[in-house]
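One chain comes next, on its own, written out as C-alpha cells in the form predicted on its own.
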Amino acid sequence: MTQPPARFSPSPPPAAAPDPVLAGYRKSIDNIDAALIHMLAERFRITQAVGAHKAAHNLPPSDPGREARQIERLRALAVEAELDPEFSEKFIRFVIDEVIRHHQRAQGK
C-alpha cells in the first residue's frame, strides 16, 4: 500500500528582531506572577491552619460577617490602586469560595 504524499505547511514568517521594550514588560509579568503563585499558596497554608483550628474548634466553616467586610475592604484597596474594584472583587470572591470548601472538608462536610 503506497502512503499519501506528505504534506507541508508553508515556513512560519521569520521572527522579528527582539523587541527589548516588550520583552522587559514581559520579564516584569513573568516575575509579578511567579510571586503571585507564592503568595497564594501561603496564603492557602495560612487558611488550612485556620480550617483546622476551625474543625478542632467546631467553628462554622465560613464567616459571612468577615468575607463581606474583607470584600469591601478589599474593592477599596483597588479603587485606591487603580484596579477594576469588580474584578478585584470576583477574585478575591474566588479565592473565599476555594478556602471555604477547604474548611469544609477539614470538618468533613
Ligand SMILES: O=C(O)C(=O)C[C@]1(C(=O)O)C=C[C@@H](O)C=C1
Contents of the next structure:
Amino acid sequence: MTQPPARFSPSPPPAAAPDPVLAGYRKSIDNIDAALIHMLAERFRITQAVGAHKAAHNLPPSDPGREARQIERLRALAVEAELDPEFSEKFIRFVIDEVIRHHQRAQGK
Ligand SMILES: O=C(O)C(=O)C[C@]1(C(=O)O)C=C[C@@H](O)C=C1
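After the form predicted on its own, can we look at the form predicted in complex with the ligand?
Once more the chain from above appears, this time first in line as the rest of the complex follows.
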C-alpha cells in the first residue's frame, strides 16, 4: 500500500547528551578557526596594497618564481610541523590564485 505524502518534515534527531570533552575540543577548534579568518583577512589586506602597487607600476599580477619559492618554503614548514605538505601546497595555491584574481581585477583585466 502506498503511503500518503508526508505533511511534516521528519522530527530532528534527539539532542545528544552533553559531552564536555567534545565541547572542549570544539571550543579550541572555534578559536583556531577565528584566528585563521583574522590571519587571512590581514593577508588579503596587505595583498590588496600589493595589487594597487602592481597596478600603479604596471607590474604583472602574478610572479611564478616567487610562488614556487613560497610553495617550497611552506612545504618544508609543513613537514616540520607534521602537516601534509600536499595539503599545504593546495591551500596556499588556492589563496594565491584568489590574490591573482584580485590583482587582475585591479588592473581591469
Ligand atoms: O608577492 C607578490 O608579488 C604578490 O602579488 C603576492 C602573491 C601572494 O599572494 O603571496 C600573489 C601573487 C604572486 O604571484 C605572488 C605572491
